[in-house]
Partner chain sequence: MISGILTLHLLMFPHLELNIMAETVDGKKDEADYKRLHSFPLIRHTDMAEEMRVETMELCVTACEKFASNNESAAKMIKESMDKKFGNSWHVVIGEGFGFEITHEVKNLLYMFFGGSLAVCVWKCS
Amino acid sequence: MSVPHKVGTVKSKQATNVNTQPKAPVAKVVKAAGKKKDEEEATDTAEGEEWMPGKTLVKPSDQLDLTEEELNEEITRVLTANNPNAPQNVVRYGFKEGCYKPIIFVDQMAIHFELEGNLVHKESDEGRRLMAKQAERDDGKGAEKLDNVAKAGDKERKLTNQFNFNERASQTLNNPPRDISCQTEPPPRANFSATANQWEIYDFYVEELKRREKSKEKQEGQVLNKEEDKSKKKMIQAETQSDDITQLAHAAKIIERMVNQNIFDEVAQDFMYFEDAADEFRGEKGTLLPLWKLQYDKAKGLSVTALCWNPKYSDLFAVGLGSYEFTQEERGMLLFYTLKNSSYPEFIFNTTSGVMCVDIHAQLSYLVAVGLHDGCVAVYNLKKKSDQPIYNSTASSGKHRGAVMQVKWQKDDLDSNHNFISVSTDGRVVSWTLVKHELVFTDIIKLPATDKVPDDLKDVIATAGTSLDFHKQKDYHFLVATEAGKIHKGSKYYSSKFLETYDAHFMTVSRVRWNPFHPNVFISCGWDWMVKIWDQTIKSPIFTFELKTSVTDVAWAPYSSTIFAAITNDGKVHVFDLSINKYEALCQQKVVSKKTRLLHIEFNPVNPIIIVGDDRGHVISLKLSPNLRKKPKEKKGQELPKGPEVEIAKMEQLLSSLR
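Output only this chain's structure, taking the form predicted alone.
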């Protein structure tokens, strides 16, 4: 039932204006009375003395005036759990990348209160046990109450809450320490006292030096027989090495090799076991896998002028260091490296003149013949600890007047004397024989002068020899390459003139080599960008390959009669297999930087690797992929023929197709 409200007026005492406003009704609600009573009381209150003024809406002066549409517009605000005070520029150090990295995800949780407690939920199993134990202490009826509680727990068992955390603590008893003691007899002691002054120390060193000199004189002066004096030789060596610190050198060398093999373990594993499986998808092409890079710090500024593998130890090779700059004579070095220790040479020999060529004796692998830039030839003995050669040519003993470009060991003569042959830029081919303590020379032949030289100067101006190689079956036949581009075939037993002359190249012939299998085939390369393969019965080449830059060296593979490798001035290694492709290389790979020139290459006689030397004194070893050393596949029930006859037949078949 609605109740009418009266409207009153109020006069302001301070102003003459009369303000009339409708007043809001004020009603008192009484729960005990009825609706009529409520209405009457409300009417009385409105008319009575307890009149209250109505609420007035006060509008601020800077309030915006909004339209009805703007007032009805809904504005949505999304509350997120992100912490506004969390840092956004946190960085941490990443050990994998080696630098500081910004943290993308920042913890947004802010903990306002944290309290660790040890409360146990009363409905849990442990809570029931604790309550049972407490009841047992209080009433003394622990056994009966425990059974009742256990039964009640079995009936009212609830699923455990995995979020309940119980903190437990326990303390164990430590075993008591025990002391065990024993008594031993003291070691025997002796008192020793002496005075040492400067003179006594000096006298002791003098006596020690005299003793060592006497032992060396005995060892060098006595000529011991192989069978009779073995025991004496061992006694002398035992005396000299008993107190010498150098006896630790062998053990230290073994340890050094073990450390290096551990450091370069991945390279050693690749050398032994890695076979490039990608060759199956390359067709005929192959690749070279870089292995070790050998360098010696004291050889900076020198070029690799010679490479030679040891015929007895397949991991040992010699490196000759010198220079091809003939305007100035520089120092040289002869180094011996082993693949078991690539960080440091096994043997080091310093020479006053640059080393130009090296050859190791086939049977006595400790004898090394060396040709030098000043025209001397020398023989080193690896068994001697001395840095000096055991044989050295002099001006009186017929040394060359130009740089010695090639030396080759020969079989012993009829008197069982070792000998080797050399060729030099003075045009002489000389045989050197090791007789007692001196080198005896014999001129075999002199290279003829070119046609451009006048007749009266042909005896004065010689043609420089650049390379020399002996026939593998007929060891008295040899080939000599010259600066004039010709290759001469000669014989040690016929010194009046050469047997044959081939117009091989337009420029200097840098290398000539006989094929290790076929008796009639040899290969040559020169500065005219050409690699040519020859049959000695024909004066024109049977194969010619142009490599677009100067070819510095070429070598036959020891395992195949049709595979050879060549190196060029632009740092590339070219590997050919004539039985697979007669027109282009199976592999062309750059192995050094742009400004580095390759000078020499050699195949390992046993393992499928090659070594190349550059003009910075570095030697790089490379492993041939399977496509570069292919062998014919075996058929079921048939064994493949092996031996040099197979390689000779393979080359002969190739030659017959071209004749």
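Since this is a predicted model, take the numbers as computed values, not measurements. Numbering follows the first chain given and starts at 1. Basically, rigid core = biggest C-alpha set you can superpose within 1.5 Å across the two forms. First, how it differs from the form predicted in complex with its partner chain.
- Relative to the superposed core, T76 undergoes a Cα shift of 2 Å or more between these two forms.
- With the core superposed, P558 shows a C-alpha displacement below 2 Å between these two forms.
- Taking 2 Å as the criterion, R189 counts as shifted between these two forms: its C-alpha moves by at least this amount when the rigid core is aligned.
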Contents of the next structure:
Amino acid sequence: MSVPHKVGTVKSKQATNVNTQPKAPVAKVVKAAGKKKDEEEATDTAEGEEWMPGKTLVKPSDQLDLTEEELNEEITRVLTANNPNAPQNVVRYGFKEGCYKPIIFVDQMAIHFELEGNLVHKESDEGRRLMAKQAERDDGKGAEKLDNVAKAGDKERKLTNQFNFNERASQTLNNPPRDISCQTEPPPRANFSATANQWEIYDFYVEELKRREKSKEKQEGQVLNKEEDKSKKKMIQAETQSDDITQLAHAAKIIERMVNQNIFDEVAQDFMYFEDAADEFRGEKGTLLPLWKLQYDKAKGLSVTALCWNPKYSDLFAVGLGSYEFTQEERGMLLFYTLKNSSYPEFIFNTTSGVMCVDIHAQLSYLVAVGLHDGCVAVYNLKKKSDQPIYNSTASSGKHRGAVMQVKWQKDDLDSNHNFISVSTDGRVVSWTLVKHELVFTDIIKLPATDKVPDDLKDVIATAGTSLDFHKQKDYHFLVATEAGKIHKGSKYYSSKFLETYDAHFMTVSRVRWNPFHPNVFISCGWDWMVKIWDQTIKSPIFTFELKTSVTDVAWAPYSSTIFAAITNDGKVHVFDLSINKYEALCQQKVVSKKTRLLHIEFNPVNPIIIVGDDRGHVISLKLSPNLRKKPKEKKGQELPKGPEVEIAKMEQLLSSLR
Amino acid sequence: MISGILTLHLLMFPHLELNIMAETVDGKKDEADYKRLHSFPLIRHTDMAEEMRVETMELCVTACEKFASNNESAAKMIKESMDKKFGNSWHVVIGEGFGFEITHEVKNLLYMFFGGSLAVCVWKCS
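Please show me the structure of the same protein in the form predicted in complex with its partner chain, now that we have looked at it in the form predicted alone.
What follows is the whole complex; the chain from before opens it.
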């Protein structure tokens, strides 16, 4: 309930004094409130006296006790606007009077609160200046905004608080500019000069036409080539796709060889280092140490029909597999083995008919000539991956009518075409030349018919040739051996008849070979159990050896003119050295089991080993013991002359002793 | 004077004249023959890359056939096309009888015959 405050005069009683006093405990306030009620009620007693309950005045203990008169006394209080803190007795020195004068008018203003504002009136100078500045800043904005800016100008200026944002600038170090220039090389130039005349043009056209005609002729031959190219391209594409596998193949090959060498480690050691010490005590005799036995399981049923060492790689040799019987199924193989990997052949070529003879070119050791049982000759290129021969003689190009018994490479002819010569059971000695894409044949000579054949049938019944060998020095001389037991010496330049004929054996001559050193000596062996050594100038043999059964092959040793080895049907290898023992073999050793016939033998040109092929398709390598490799003993003080002359001299000595 | 001498010569060797006439008749037949046979485009010398060579040869044949009578226009056509295709700057000579010695940028020369009697030489040298 509001108590109206009367400004000016307020009836004062003791109670009110109590009210103005600052001490106002709650109880007293209540009492005061109660007493104010009393006041009001006192003025309005006339109206509200009846309902008010009895009132009791409670006096505080420190209240002044005043008399009634004093209580009713009216005291006027005046509120003035004077500053109570303002000095009322300010005195100032007046220089006029020379004395201090009191100043009546004292500033009564008391500043309770002061706040400096930053509002500037629009119309004032400063305001106008600020507005002008703002207008400059907001030139780009619309005119509408100017008004807003003007209105809110003060506000915006307030936002960019100069105390929070500071502008600072600095200049980084700039690298000084440099000039770099470069002159590229101009594209290369060349000079060219010519004359353009009517006759020049005409000549050139004529030449071109001629060239085109020639190429048309060749196109027929080239059609095959193009097909090969296409197939090669496909192969190349396939190869590039399977690059990983081919790399793996190379690694696998190396591993295969290592594994093989590990398995046959003893054999390899024997091959390199073993020299039979017992030979010293054996007198003249020697032995053959079996090394590797090489076989290929797909070659079962085939016999080894040819062996040939590779002239370039002394561990690589070719094995021709076929069959000597006519009733056997017609298939054949050409395998290449290396002594480094005796478990699997390096190259395998399947042929349509049995292989009868193999020869590897002396210089280009990747060219292999093969003679087949059906009379074809083929040339393989080992560098090419294909299974097919690069040349093949067909029925039209003069192939033999009988099995080809021997092929021999010759030196390149005048046109530097490779060529080889073959002899076969149809009695023809034919030279084959590798021209571009085909084999061109030339008959060299026809073997003369035997005496038994009646004259009118001589042209029809052929004398089968069984072996062929060319002289080492004069390579136009060759020897041909026949089934009839005769050996004919012929020359490439005489095609009508032979130079000499030797009556060698009673039965088929299986092999004839020139001595590698002595120019006049050759050896032959036949099914009549004989091995005969001849001097070409003498009609009868110089040496004759009888081995107990038919001799299938004989070979001279490449390191000595007096050593040779022969193999017989009973599986024995006989090694002879004429300079040591003229009558007996130094070694007669059985190298295969019973019932296996040995068919071919070859000496390795470099190492002292021989390979022997049997009729089961196996090839056995044997090492010659030291006694079999003897060179003449050195005499004290004298240097031993080496070389082919020595060998020839050795042989000559032998021969002269017999004459 | 000169023409007088010429006529004198012809009168002195009438048999030769007849022979010459006969020869020329046959000669024209031969000419026609070999022109037919020899009209294919034949490259005499070039060191261009395969693609460029083929393209240039085709262009030359087209131009020469189009402007069979006007070598200059044919040359102009060839030169402008070559400039656009293979860059500045190309030079073209077309004719039936001329000798030349030129310096060209390596792998940018084509010298060919066409139409039995026309020789075209195209080279680049900037």
